[in-house]
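Next up: a single chain in structure tokens, the form predicted on its own.
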Amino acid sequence: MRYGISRALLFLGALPLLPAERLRDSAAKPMSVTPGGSKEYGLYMATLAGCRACHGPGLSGGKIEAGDPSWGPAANLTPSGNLGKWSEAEFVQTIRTGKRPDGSPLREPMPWKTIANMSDEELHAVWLYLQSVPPRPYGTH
């Protein structure tokens, strides 16, 4: 029952599982990327992971709109958030272990156990993408 609310929200369409279909170019063609260590591939992987569902369209964090009220707010993933102070190695270690550099745990609903299964190349690409996102003040979506 640990993920019961998440599953119910996914079932009801209130928490998108794979919002990649929303990312299309101006000609409305499906997004296509070549796997590899690029920020474009990182965007693709972050989209598949559903980062924007909780961290907001601009990844600046704040209240998780479609989430369980008991969930805390999502972190700011832009360079102006704590992630902007981390090295790539700290980012990868955090995803792999579920513990931030300061030792604090990542909390549900953060799906770090699933994201931890990404390859080193995929995590590198996500890191490149997150570093390319414009800095935003916390919670401005």
The other form holds:
Amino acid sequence: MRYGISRALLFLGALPLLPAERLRDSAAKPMSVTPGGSKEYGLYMATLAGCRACHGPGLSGGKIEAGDPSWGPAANLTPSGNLGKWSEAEFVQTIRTGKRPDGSPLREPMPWKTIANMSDEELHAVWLYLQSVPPRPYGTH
Ligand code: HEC
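I've shown you the form predicted on its own. Could you give me the structure of the form predicted in complex with heme C (HEC)?
Below is the whole assembly, all chains and molecules, this chain first.
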């Protein structure tokens, strides 16, 4: 099943500064995972949305190499960061509202408004994927 081109364009439109070729490559391939609440589908959605382009290949956060020099550092999305402490509901609420459980807003360039376009099932899949990655210390990529 082919899926995801229009969604990739949606994300690419919102993220012009990211390594677009990488996202386009991954979107052009026929999809090899079934949409649904699995960590494999979460990896697919995370790739389309460019999470690793900003949060690092290992998702540990730190300086965004591909980004504008004015951008602040990305957060650690591995289980050793906040995502190891938040419930799934807190993660989803953070993405949907742009505010962490402690009330602090997500700063630029975290594209939460774009990511919030994901369905509940897609965000669930991304959550499962993020829970499955090995914990890494902040900023070690
Ligand atoms: C354009 C760069 C960029 C992209 C793409 C991006 N992020 Fe972020 N993200 C950031 C930055 C920068 C922060 C830190 C914001 C802050 O500290 O307020 C952040 C913070 C977060 C946080 C808050 C974590 C915490 O500990 O407070 C979560 C959750 C998150 N991102 C999830 C994601 C997910 C999931 C994806 C992919 C679906 C993604 N991000 C894609 C840049 C990005």
